[in-house]
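The form predicted on its own is given below as one chain in structure tokens.
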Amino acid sequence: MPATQTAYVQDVLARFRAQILKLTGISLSASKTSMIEQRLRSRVIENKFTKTEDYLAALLSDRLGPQEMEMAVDMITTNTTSFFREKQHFDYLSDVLLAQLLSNRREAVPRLKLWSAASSEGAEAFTLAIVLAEAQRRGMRFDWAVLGTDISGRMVAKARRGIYHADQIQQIEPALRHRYTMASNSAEHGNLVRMVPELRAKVHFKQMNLMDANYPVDDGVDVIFLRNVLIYFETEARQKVVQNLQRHLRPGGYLFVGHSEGMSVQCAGLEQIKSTILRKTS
């Protein structure tokens, strides 16, 4: 796009940003023009356009079809995550919260449900699975399931495979890497690893938009992770998402948010127990 934007370019960009806000809740400022162009470059070329603004105009007029809009949204919103990102959250879950959650349950073998609500390619969901599997190895008696959801169908498909580049798992402690990942035996794929079948069987992924009115997720979830996502939402959308999430939490369940988000998350029925951790009170 030219350094000095024409009225046409400005209008197309403004309408595209408004559409992204409507579809995803993500607010893109005018300063994100270069990011938009960079992320959509492959779609511009694939659709045989020379200018990003002409691709966006065609996209917004529905000339390219709903599947192309889905792909564009995917390109704009997709962010990768890492294993054990903000490790103190997982330490607190392991060292403090699991025992508290289980102490309030009367079943002989209680079942814990955890949800990674913006799971991208699955690293956060599988990190939760490792934490739960390790708690069982320490003798804690419970069953569990982890759900990962994301707006990107492409990321959901990748997460379901549970395959990662070896560089992506370096933040997992060596003993845990040995226990929960499998290296490829193929020379062609020697730099890839896969999560072990025992974890993959208990971690499930589905496509879901946080801006939907209703979430296709069970009630009675014990722990929800939604970190470093709400910062991209405007206030009204942020409140709507948090309200929807808390409806799926079990009373006494916990919502984890990112370190830059804690003070902006307020919702009736949620009390802040730490700067980034909220508990459902009723």
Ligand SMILES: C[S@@+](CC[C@H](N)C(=O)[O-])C[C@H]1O[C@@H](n2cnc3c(N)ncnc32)[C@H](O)[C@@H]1O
The other form holds:
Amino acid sequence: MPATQTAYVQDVLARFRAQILKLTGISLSASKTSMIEQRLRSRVIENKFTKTEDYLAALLSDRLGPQEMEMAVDMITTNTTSFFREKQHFDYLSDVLLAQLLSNRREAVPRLKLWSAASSEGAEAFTLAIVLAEAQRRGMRFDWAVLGTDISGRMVAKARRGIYHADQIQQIEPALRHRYTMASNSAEHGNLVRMVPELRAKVHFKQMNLMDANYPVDDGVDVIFLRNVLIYFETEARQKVVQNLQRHLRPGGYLFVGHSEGMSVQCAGLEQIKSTILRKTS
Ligand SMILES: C[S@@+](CC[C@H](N)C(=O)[O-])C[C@H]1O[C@@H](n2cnc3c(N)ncnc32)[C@H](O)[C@@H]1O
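Provide the structure of the form predicted together with the named molecule, given the form predicted on its own shown above.
Below is the entire complex, every chain and molecule, led by the chain shown above.
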């Protein structure tokens, strides 16, 4: 896009930002023009445009169809993630909360349900799975399931494969890496590892937009991780998402947000027990 924007370019960009806000809750400031251009480059080329603004104009006029809009949204999302990101959350879950959650249950083998609500390519969901599997190895009696959801179909497809570059699993400590990942034995995929089938069987992923009015997800969830996604939303959207999510929590269940997001979360029925951890009161 030209350095000095014409009224046409400005208009098309403003309309695109408004559409992204409406569809995803993601607030793109006017300073994000080069990011938009960079992330949509492959879509511009694929659709045989030379100028990003012409691609955007066609996209917004519906000429490219709803699937193209979905792909554009997908490209706009920021999917940065890693295993054991903000490790203190997983330590707290493992050392304190799991025992607490289980102590409130009457079943012989209670089933814990955990949800990574902006799961990107799945590292957060599989980290939760590792924590749960390790707790079982230590002798805690429970069954579990982890759900990962994300707006990005591309990320959900990646997460379902459960395949990562060897570099990506370096944050997993060696003994756990050894226990829960398998190296590829093909030379072509020498740098790739896959999460073991025992974890993949219990971790499921689906595409879901946090802006939707209803979530196709069970109630009675014990723990929701909603980390590093609220930062992209405006205040109103943040409140709405937290409110919708907390309805799916079991009373006494926990909501985790990212380290920079704690201050932005206030919701009736949730009490803050740490700066980034909230508990459903009733
Ligand atoms: C930065 S990643 C965070 C991943 C992970 N929670 C973590 O902390 O490592 C943010 C994710 O939020 C997803 N996302 C953004 N807007 C969303 C929405 N409206 N509904 C669902 N997911 C959304 C993006 O696709 C992206 O994968």
